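This document starts with one chain, in the form predicted alone, laid out as structure tokens.
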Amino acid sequence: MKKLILKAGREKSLKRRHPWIFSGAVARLTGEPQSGDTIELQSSDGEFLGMAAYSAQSQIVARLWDSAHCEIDAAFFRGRIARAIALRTRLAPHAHAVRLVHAESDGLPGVIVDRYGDVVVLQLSSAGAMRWRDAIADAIEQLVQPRTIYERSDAEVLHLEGIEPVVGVLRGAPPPADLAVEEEGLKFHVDVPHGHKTGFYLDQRANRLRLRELAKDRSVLDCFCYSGGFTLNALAGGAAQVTSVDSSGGALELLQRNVALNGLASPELIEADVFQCLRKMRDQARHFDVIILDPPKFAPTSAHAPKAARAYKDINLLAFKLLAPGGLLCTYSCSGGVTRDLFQKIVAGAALDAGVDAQIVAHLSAGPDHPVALHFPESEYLKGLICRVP
């Protein structure tokens, strides 16, 4: 077995099951491991803490599978999918659309499952995961029987592992090109090969409805809106009048194919840069009753968190001079590089700098099909704060 001995005293995270090991933490290797390969882990003194799957490229120089000493191997994998597929059962057993695997979370670092009907999407991003594509394909078919497995790894940390993307069908036939699902009685156009993430933002489910409970009778600014999710539950809550903003022009025309899926009024829509077009509204006095920010990662890393910072406190400070008063601003950060704190920090930095008193009414996070590790803190990259001005 090839090994990775840590040096002495950095075996803490470990044992407090925390599931990554950074180079600088390494003291030696024996074997000559490759990307890929699993390594048993070792304090400084040779005790056992667990078995790893080991990246010779990334500051991540492995990433931890089980602290148990067990077998790596296709049953190991089918067993951790088959878990996390049950737990997706007790918690949303209705879901037509459901992340099936949140990567460490799941005890899979590397590997997103995401089902939209009988279409499965498989993302993978680490040296580990890319190993075993195979064996967890073969479990996915066998426990999920899609009609299709498409796999989308292609996010931007692949470049980290030194792994080139991989878009395409892995099992079946071509996801079908009008596939919708439903969600909360909405329906919704998903674009698998091109769309965000693995076609569509799963994690913003249970946000989403909160947002129709709270738009009836209501102006709604929807920035970055992508597809349309927070726009058409804003609609279907039975808001005034909904403007919806992104810069994307392919975005806007699937919002508009989601709006006529679902019969609903159209929105106003605006293609421009959120930046510039907040810009824009302040110097023309509008306003609105309710604003969503849901910006794109500012801050994969926290490497990345201070230039995130500034883009967060801009965007905030002109939706809190665009809410009228009794207003709510729905925002939101997806960074991982963010935390919590400090995104409530900005927040409210962005408040005193427009000169606004704001209460917090609710923390919000991603649905529980995006599980967050006790252990793994990381994995609760997405927050979301419903501030309210007087």
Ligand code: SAH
The other form holds:
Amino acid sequence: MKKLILKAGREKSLKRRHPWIFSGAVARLTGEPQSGDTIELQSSDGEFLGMAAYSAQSQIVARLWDSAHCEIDAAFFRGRIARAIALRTRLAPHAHAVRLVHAESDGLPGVIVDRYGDVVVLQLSSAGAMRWRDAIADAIEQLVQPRTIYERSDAEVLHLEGIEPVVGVLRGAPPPADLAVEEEGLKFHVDVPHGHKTGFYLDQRANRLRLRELAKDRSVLDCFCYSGGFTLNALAGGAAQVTSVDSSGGALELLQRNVALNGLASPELIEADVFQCLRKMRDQARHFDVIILDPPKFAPTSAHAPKAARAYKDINLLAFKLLAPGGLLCTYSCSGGVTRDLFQKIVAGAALDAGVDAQIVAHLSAGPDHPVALHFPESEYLKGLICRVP
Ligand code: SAH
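Since the one above is the form predicted alone, can you give the form predicted together with the named molecule too?
Whole complex next, starting from this chain.
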């Protein structure tokens, strides 16, 4: 068996079931493992610590499959995927649009499985996950019986593993060009081959519904609107007026298709950089009752946190200035490298510099199909606040 032996004292986090082994913790390797191989983890005094996948090129040199001595084979993946699906049937029974497997949080590092009706999208992001692609696809076929399994293994983090992206049909027919899913009574087109991530941001489902409840008769500004998740909910909730901003023309086109699909009135669309657009709106003295900030991941890891903090502060400060009296700021960070605490501090700093006394009226996170493993705090990537100004 190929083995990874840790330096003395470096087994502590593994014993707390944190699933990552960083290269600095490794004393030596035996058996010349190749990227993707299953290896046994051992402490410096020979204690067995678990079964893991080896990644030769990554800083995260191994990811834990199981802390017990077990066979890592097709049956292992079928078991884990079946368990992940079972965990969702009571808490997230949204069969049409749901994350079925959420990587480390479901005991499957590097494996994301999203379901859009008959189409299942698989995103693999580690050498170990890629090695087991066929077993994972077999398990999905057996358990979900979808029309299509489409692979979107093109996440940015792949290059850290030294892996080339893979995009295309893995099983079954190509996804239909007009694929749409239903979310809380609204329909959304999902562009599986070209859309962001796996095509849609399933994690904001509950927070979008929350907006719908707040939007009646309000003027709403949706920044980083993508295909209109928040915009459509604001319109459906009876907003008086909605302005949607995104730098991607393709995203705005998809948004327009989604507005039409639901028979809603067209919002004001602005194709622009949000940082510049908010400044322009400030100079024009525009004001909104509700502002949504749902930017892309500014800090993929904590190393990017200081730069990301400046970007978050900038847009939050500008947004506070654009709020009408009694207005609400719904602000999010999906950066794994920015903790909930830090995010709240950044937003507090932004309010201070904007000269407003804001209150937090809600703490938000991803839905129950994006669970957070207690032993893996990094899985709490999405955090949001609803702040009210006087
Ligand atoms: N709120 C959306 C998801 C937002 S994803 C939903 O609920 O579905 C982030 C979006 O920000 C993407 O559509 C991307 O095109 C856009 N984006 C990234 N950087 C931007 C920038 N500087 N200015 C404007 N839009 C930007």
